[in-house]
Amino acid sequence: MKKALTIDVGGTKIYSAIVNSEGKIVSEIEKHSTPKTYDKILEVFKELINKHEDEVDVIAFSTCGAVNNTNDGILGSTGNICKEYPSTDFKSLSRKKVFVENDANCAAWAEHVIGASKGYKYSVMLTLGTGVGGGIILDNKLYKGKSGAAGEMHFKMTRTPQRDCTCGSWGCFEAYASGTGLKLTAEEIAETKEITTYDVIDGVKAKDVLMTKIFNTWQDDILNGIIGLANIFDPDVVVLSGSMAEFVDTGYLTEETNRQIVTQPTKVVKAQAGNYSGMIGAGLLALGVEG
């Protein structure tokens, strides 16, 4: 059975493992803090590849940042890692084939092949974390757009107050639907900065009226984004992953989405591929495993 060394590159952590063509992790998962300098990042890559290159058929990167359609380079700055990182010549890192894809796209593919959207031809995945990532599957194919940058969840929301976004614009879906968005919504409604997302979640569990209002406002921001995406892509299913996804009510989101969309009914579900779906998806894509 073919195997891939998969390396998941984020702004704070770099994970690696060997994944087989069934989407199973068949090695120990190695973890490194993401170095601050470019040279040190390359050292981590080279160390991992030199250690495992002879055990695998391909090297697969799941990375922050949009990736080009030839799957060998990053398009522009990622904002959460050293500025030189997008210039990486990934092909030069190994004598084996090297494959690169955006981390949210990788996670969406893992869900499509082995997870919550398995068996569906059309799906949209949203990763709700500190920010919001996205991946789109159309007719069993990962949709990347003309350059490779499709799936960025930075469309505008008709919502006040308008918030600055990490992308440099303002009023983006990410600025409201992310964990950071929940924190900002809490500050606005509670009229204090002395409040955390943990306060909100704990308050909802305790049936606190104010915290429930904050949570419902945030969840409705997610709902409005899903409605727009469902109207555009007409998916079989919308998959929610990431650390904040565990708190949302998918039954409510499904019911309200279907009540308001003009396309055919869909459903909202939680991801099933696990915490390492980025690595799994990168391996499956690099090995050519279809859903």
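Form predicted alone done, so how does the form predicted in complex with another copy of the chain look?
Excluded here are partners and other molecules; the one chain stands alone.
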């Protein structure tokens, strides 16, 4: 069975493992903190590749940042990783074929091939973490747009600026639906900076009225975004992944979405491909495994 050495590059961690064409991780998972300097990042890549290159058919990167349509380079900047990183010449890192894709796109592909959107031709995945990532599968293909950068969930939730977004603009879905968004919503409603997402989640469990109000406001922001995406894409399924996804009520989101959309009924479900879906998806994409 064919195998890929997969390397997941985020702003804080670099993970690596060997993934086979069934989407199974067949090695130890190696973890590194993402070095601050570009030289040290390249050292980590080279060390991983030198060690495993001969065992695999392809090197597959799941990375922060938008990736071009030839899957060999990063478009634009990537936020919280050193500024030279987007200029990386990935092909030069190995004698083997090197494949690069955006991490949210990789995770969406993993869900499509082995996870929650398996068997569906049309799906939208939202990764709800510190920020929000997006991956769109249309007619069983990863949707990339004209340059490769598609699937950015930066659509506005307000008509005028009320909350800045990490993208440099304001009012984006990410600024409301992310974990960071939940904290900001909590601060606004509770009128204090001394509140965390944990306070909200714990408060909901304890049936605290204020914390429940905060949580529902955040969940309805997610709902409102999903309604728009469902009207635009008419997807079979909307998959929620990421650390914040575990808290939402997908039954409520499905019911309310279907009550409000003008397209045909859809489903909102939680991701099933696990914490390493980025690496798994990168491996499956690099190995040409379709869903």
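Worth saying up front: this structure is predicted, and the values here are computed from it rather than measured. Residues that one form lacks are left out of the comparison. The term rigid core refers to the most C-alpha atoms you can superpose between the two forms while keeping them within 1.5 Å. Numbering follows the first chain given and starts at 1.
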Q.
Give me the residue ranges between the two forms where at least 3 consecutive Cα atoms each move 2 Å or more, fitting on the core only.
A. 158-161
